[in-house]
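Okay, so here's just one chain, in structure tokens, the form predicted on its own.
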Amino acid sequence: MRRLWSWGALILGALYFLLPLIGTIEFSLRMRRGEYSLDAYRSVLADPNFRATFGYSVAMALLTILLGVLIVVPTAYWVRLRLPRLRPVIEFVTLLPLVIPAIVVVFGYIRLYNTSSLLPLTGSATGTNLLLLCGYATLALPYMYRAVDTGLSTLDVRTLTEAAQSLGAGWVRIIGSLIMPNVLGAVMSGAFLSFAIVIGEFTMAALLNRPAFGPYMQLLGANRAYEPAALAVIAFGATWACMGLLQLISRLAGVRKTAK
């Protein structure tokens, strides 16, 4: 009776993932009346903005990614090695994008980063970008931290720094050679969701006029019928390519690291 209830479960849980994106996919074929055909996913891939924005979007999420681990590796590490009375502070801290809204977190960037202020990095492209890729790395920050701490909470990493001391390694050492290999599952983790947050999100790169996917998302979906279906479909199928290739890399890179 167990195994029936959770093969039900498990079937409904399918079902609800699996018809929206089955429905999705049959609507963006029938852009042509009467047939199916292929003219809408046509369409959206003769699109230069398409192009220019989605590859605008994969590159912020891997700065974003790239700038999450800086962050929260060593953070995390060091809060479990000397700060241990201070995580339930650090982990409210890091939950706070999750109730702060980011139209809140992107008016205060244009608040303080104007033109008009003492570092005004509104004022060119390239601060907007910083200023966007510290907004992403916000919002991704709880995902990213809750993952490399779930990691680390499977260490002994006070054991294991003491034993790299003792070998003289420094910490650079310690957090690049003998932590980071031994969470690299934990942050892949991290880097999947944020990922995943970073294409899709509309808000922040909408208000800060950037060239991001998910404006043009908007944008199109606004004027076309078909296509927006088939970004979509082409955007989910991107995003598991991308997450899939990301966690190639990851593998390889720990087999390499064994066999050394």
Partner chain sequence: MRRIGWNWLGVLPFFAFAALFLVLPTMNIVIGAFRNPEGEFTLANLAGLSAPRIVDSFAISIKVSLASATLGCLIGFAMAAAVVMGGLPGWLRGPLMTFSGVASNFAGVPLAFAFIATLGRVGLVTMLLRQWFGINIYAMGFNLLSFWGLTLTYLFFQIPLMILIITPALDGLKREWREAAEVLGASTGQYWRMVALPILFPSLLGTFALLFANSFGAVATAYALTGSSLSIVPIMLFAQIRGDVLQDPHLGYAMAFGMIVVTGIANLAYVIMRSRAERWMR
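Now that you have shown the form predicted on its own, what about the form predicted in complex with the partner chain?
Just this one chain is shown here; partners and other molecules are left out.
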């Protein structure tokens, strides 16, 4: 009886999740009348705007990861080493982006950094890119921090640091060649999540008027019929790849931990 209920719940749920995926794939193949074809994919991939905006978002995602690592790793390390009492405060701050909707944060950016302010970031393309980058890093902060903090919790930070110091290493050296390699697995899992978030992000890029992939997808959705479905399949594939790599890496890290 219990098993029957369980199968029922699982199959109904699976149906709900599979139907939209099947529907999207089927729709994306329907562009040519009367037969299935890959025309929609060809049309999407041939669009120079697709390549430009996708490239822009990939570059932004990589920079976001870099910025996130530069901010989060030294901070998480330092807090564990010297300011353990500050940990709840840092944790609270890193969770704020989950509480404050992104649309409110970017609204604040537009008001705070407009052309008539002290720091007129929105005045130039470079400035706005920089602002968007910082916005993305903010969005990624909760995931990045939690990943790195979990990674650090498996290390004996204090002993490692003292050993390195007694061998004459400076702070940059300690963080760069001692802490970094040790939390690499954790950093990678944070990185893949950040990547997935930034690639599809719509609100911030649209409101700051940057040529990112999210606004491009929205525009295409408003004007075309079959291409959006092809894009959705591509986007789902990309998310799937990111999460798959994340799992792979956490599994490898797990293996190494048990081997130790």
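Residue numbers count along the first chain shown, from 1. Since this is a predicted model, take the numbers as computed values, not measurements.
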TODO: If you could, name the hinge position out of 36, 89, 163, 173 for the rigid-part rotation between the two forms?
DONE: 36
